[in-house]
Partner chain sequence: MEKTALVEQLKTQIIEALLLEDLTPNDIDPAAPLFVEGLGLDSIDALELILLLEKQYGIRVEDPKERRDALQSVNAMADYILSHKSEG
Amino acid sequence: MHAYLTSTGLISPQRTFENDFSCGLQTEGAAILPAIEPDYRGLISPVQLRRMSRILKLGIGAAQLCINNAGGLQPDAIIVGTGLACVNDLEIFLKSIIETGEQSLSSIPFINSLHNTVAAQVARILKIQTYNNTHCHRGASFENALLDALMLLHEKEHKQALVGGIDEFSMHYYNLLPAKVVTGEGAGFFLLSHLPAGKNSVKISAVRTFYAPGEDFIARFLAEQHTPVHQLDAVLLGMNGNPSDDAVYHRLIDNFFPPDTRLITYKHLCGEYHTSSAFALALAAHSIAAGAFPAPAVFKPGKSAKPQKVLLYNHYQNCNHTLMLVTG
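Chain shown above in sequence, structure on its own - the form predicted together with the partner chain:
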């Protein structure tokens, strides 16, 4: 199963909403990386904007950017992956339940507190009443949404799927984290098609999720894709600065990837969050199209050929491990 990338729309802690993937914004020393948001009035009507919480603006803004970048092409499926979804409005709603003794509750935080609110609102705004699904699987949420899209497109009943990964920063959740890492947020949407949009279409060749996998899962994944590890032009690793999380990546760097492998990292640019791999996919797709990765993302330069075969590996708290193979 595979799909072709027609367009992306990304709102992140970098100026990606302007399709600027130079990743030049300095993030060193920051504990929290908030998303840099566009002027939503150019993307969402003021009437609709009025009741939207921040995560809704992030998600719907990114979805609209993606559709605009595709020249207005309409999807026939909307699929979203999210770890915590509209967690801030959920907190407001739960707090008001406690404070008012379940009486006189405002409807707006309730409407904005559901996990599938973003996918539903995107469908309502784009007037798309076909397949609509939201996947919440902690650190593999975005990849599960992608898998859903790949299966839909494989069945050929749908031609275009709009797939998103969204999560917003929550101070409450941040305070509960046992180990503090640079925490971010973002919304990335991708219009996927069963056919290439042009000669240089980036292809999502394979996506796989694992829960607490064994030793050889990357080797087995690459073997299934008939891609020897030395053929990879770059590997994007989800290093987040936490020594115990990063030890997993360092073991692979030392023992699995050839010494000349170009290594790319991205969480110092977008922060850690459940669907940060949506940022990684957008970065990989943009870099394949541009022929190079932005300098701030290069962890180890390795081979210098234009990136064509790129592996994305991420894990969330060493439980949810995910792999994507993206090719030019």
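Just the form predicted together with the partner chain so far, so send over the form predicted on its own.
What follows is just the one chain, with no partners and no other molecules.
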């Protein structure tokens, strides 16, 4: 199963809402990378905007950016992946339960705390009453949403699927992470089609998720796609600064990938969050279309050919492992 990328809308700790990775990427060593938000007034009605929580602004803003970049093309399905969803609204609601003794509770934080809030509100604003689903599976949430979209498009009952990955920063989540991990947030939406949008369309060739896999799972994945490892033009790795997490990637660098493999990292640009692979997909798609990766993302230059076959590999606490093969 595969799909073609029609357009992208990304709000992240970089100025990616301008649809450009080529300049101004910030790599300062901050411990927290908050999203740089656009002027939502051009994306969301001011009447709706003043009542929205921040994660809704991020999600709906990114979804509208994606639709605008596709020339207003409307999707047949909306699928969102999220690890913690509207966690800050949930914290507000739980705190109010404790402080008021379960009396005089406002229903708004509870309504806004549900995991499917973003997908539902995107559908309401876009007036789309078709397939709508939210996947919540820690570090594999976005990839599960992508798999859902690939199956829908493969069945050819839906022509366009809007797929998103979104998580917001939470101080409670930040305090649970190891000290060296840079924490981030972001919302990335992609309009996928079973037909190419043009001659230079970027294709999501395959997506897989694994739980505590064996040593050879990447080799088996590439064999299924008839793509020998030496044919990869670049590999995106989800290094996050935690030595135990990064050791998984370093073992692959030392023992599996050829010495001339171009290696790209991205979490120093967007931070660690459950659906950070949505940022990685947008980075890969942009770089394939542009013919080069932005310099701040390059971990090891490797081969100099224009990127046409790119492997994205990420893992969450060495349990949830995900792979995406993106081709030009």
